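The chain below stands alone, shown as structure tokens; this is the form predicted on its own.
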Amino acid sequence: MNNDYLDPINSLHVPELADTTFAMDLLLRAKEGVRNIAVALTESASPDVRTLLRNQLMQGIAMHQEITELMINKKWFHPYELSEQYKLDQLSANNTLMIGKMNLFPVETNRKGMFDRTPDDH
């Protein structure tokens, strides 16, 4: 891969990388939600609140399971195959380093003439 971020070759597989990133983020947020609801459940005294939180906890666990199964089916997550998961983690780390080395903010940032109208004078 070259360092020209405008070169279309650099956008190959980007949608798939974005999907895996979004799915992993959603999985982590679901896990955080389950953890937070479980803590709230242990702290609540009202039977009505405990019932509500218990129901939300079960929904959160089910959502976490659905996301996990989706990621496993898509081969985005390998919780039972650590060597495969390690390969994915290495690929992610290498992609992050590669993106970090790209010249995303060139010295010349003048965009005059790139827009169909001039900005309002406010």
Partner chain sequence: MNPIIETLTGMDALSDQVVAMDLLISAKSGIRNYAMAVTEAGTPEIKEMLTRHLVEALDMHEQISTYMTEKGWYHAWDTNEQISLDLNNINTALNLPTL
Second form
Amino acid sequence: MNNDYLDPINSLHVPELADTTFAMDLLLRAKEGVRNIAVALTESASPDVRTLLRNQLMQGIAMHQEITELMINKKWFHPYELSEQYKLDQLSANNTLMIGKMNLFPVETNRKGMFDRTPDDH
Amino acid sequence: MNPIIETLTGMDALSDQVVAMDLLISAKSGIRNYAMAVTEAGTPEIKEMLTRHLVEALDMHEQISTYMTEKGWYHAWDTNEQISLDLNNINTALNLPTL
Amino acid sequence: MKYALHEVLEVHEMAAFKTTCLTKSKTMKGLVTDQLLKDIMQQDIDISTRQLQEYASILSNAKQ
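One more: the block was the form predicted on its own; return the form predicted together with its partner chain.
Next comes the full complex, and the chain you just saw is listed first.
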């Protein structure tokens, strides 16, 4: 671990890290989508809205399944081995902590003084 | 049920309307529970089963809501009508004697 | 065990929910007068019974 954001060592494995992060984000969105559509279905009464939502619900579930399988095959997600998943979680938690400790904005970023008056004064 | 027994046991308040509404609410929370469960399942066997159950719950929900709409106990299209029905139901429930 | 733990817990939750639903439908069906409502409730009872049997088989598979 180091706190230097310019150190090239930190750019190692970034593409893989990015892929896992985006895949997890996609999985969570698919999951949220399925739940939202199911809730919407319980609130809709007109037949065409219901058939539309039902089709989308089935597509959403299939999509969720596909992403889950992809993530399991790529070993980005271990629903069956909790110890494996724990290692992965530790890894990403430590990475996040490391980024949080980096001094990403070393120079002064205060923009006070760039404008001679506040927008309301115009 | 026998009207006399109904009054004696206080069961007359438990009309078909109340039972149907209970069924509708159960179906609705069932669908939401299923949607949660489906997105947590990974094993194809469990996922397939839960998806099938979700579809059955959706059919049941649709059937009950259609039934209640036909009976005039549920006004999805007329908010004012639904509100007066709600107020009526609230008063019925509030005025029920506690056994 | 061939299922993931969280899946089994999820099935357990659904089984608990469906058990109360089935109990309620079975007892309340006797209090209903309308025939159509009775039919719908009977259908609900049949479906719930089958679903609960499926949960039971999954849960007994999951038990070591």
